[in-house]
Amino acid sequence: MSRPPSDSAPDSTGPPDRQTLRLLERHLTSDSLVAETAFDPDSYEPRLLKTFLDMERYPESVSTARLDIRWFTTGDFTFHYVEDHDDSSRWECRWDRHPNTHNARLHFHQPPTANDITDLELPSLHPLEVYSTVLTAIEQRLEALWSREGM
């Protein structure tokens, strides 16, 4: 991994961290949850990690569930979790940390259209703790669309 965010310039995310990517993908493989990854544009160069999350898991109405992560040499990430349900609506939510004028670097782009934003406070901003921030997270959705079908 890279130089740890506190080092971060302040108004660029630096180029993707490939060695980051590869250490969520190895651990986003075993879990239960995901069907599938894979990095764009491909596994020499990934920029971008996307993750298709398994349908078997979700309630009929949706269709399709993925989570898109980038995360950068300076620290700086985002994580992107997108629901595609059968009436045509999409329930999305993301996770940054970047420069950019709305928000404190570190900040939660809301759901359902993820277009309301908080700033975040995480305990640790280490790839693996992020990352089980979000996957508890989705965990937690995941229960809310069931006990919304009756289940």
Second form
Amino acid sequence: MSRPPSDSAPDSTGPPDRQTLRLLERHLTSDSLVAETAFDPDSYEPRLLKTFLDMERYPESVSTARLDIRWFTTGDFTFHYVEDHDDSSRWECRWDRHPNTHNARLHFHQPPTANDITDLELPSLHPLEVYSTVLTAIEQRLEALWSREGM
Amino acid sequence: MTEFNPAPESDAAQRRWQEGTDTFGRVYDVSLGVTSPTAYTEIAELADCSPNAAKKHLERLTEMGIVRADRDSRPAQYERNDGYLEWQEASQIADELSIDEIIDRVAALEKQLTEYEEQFGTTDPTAVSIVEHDDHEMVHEQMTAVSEWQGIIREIRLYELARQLSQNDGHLIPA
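The block above covers the form predicted alone; next, return the form predicted in complex with the partner chain.
Whole complex next, starting from this chain.
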């Protein structure tokens, strides 16, 4: 369900890429960090891939952690990672590729608020490579959480 | 705590997504994410296999209809075959949903479509610019809305194809 990027207006992401969302879902369900996945609104109309991370991997101070994924037919995407903590604070960041007026098409919303945006470089824009990079980064975040816990 | 690195290099010899997959599985998965003609040598690199193995598996996937090949270019290029994959999705919908369920879903989507058309004052989502806002959050909201709107148009077409398949007992052409 996709066209080559040249067919789309440059300032559009295009519709959700059903095939890529299904591909990512298949890989996420077998990832050791992931507890559950769900399509929003549902699997017949997949637009957003909700990924709930395995809370047994997290320190008790983190109540929920999830990754919301959108992938578009232009190869644009958003990976939005959100941790909710017991003290009702939130830690979030997002890996994004989409048109905008003040950053590179590929950019990163810095944690903990996702408000500060920096340009981003990734070795590859293939969905499985982006997925690998994001999950590896989350794994490193987990290590940092545990080492802070141990202090 | 050290600063968060959004693009860490994986120290594992294998990439995260490749655990437990054989060469054919890796070439298949890589090609499902390839949406423009891509040299088989590049696909081999992504799938972590030899160019010869990638080409062999890509040829098999082309025969199966999952991949489209451009053998005239040097080196040969491949991309996923969206036409085939759309038919596969419609076929699955036709299998799993009744014609009445499909009709209900189309009616709900058409209602959403009208709401988007009223909200943006046009019937053409590509006429809406998502970057007319300076505020990044607004760009995100606009981007999501326009993309879902485009998605709805495609979903309606997909359900139409599914209904056709259902009415023809799984065939595209009536017997």
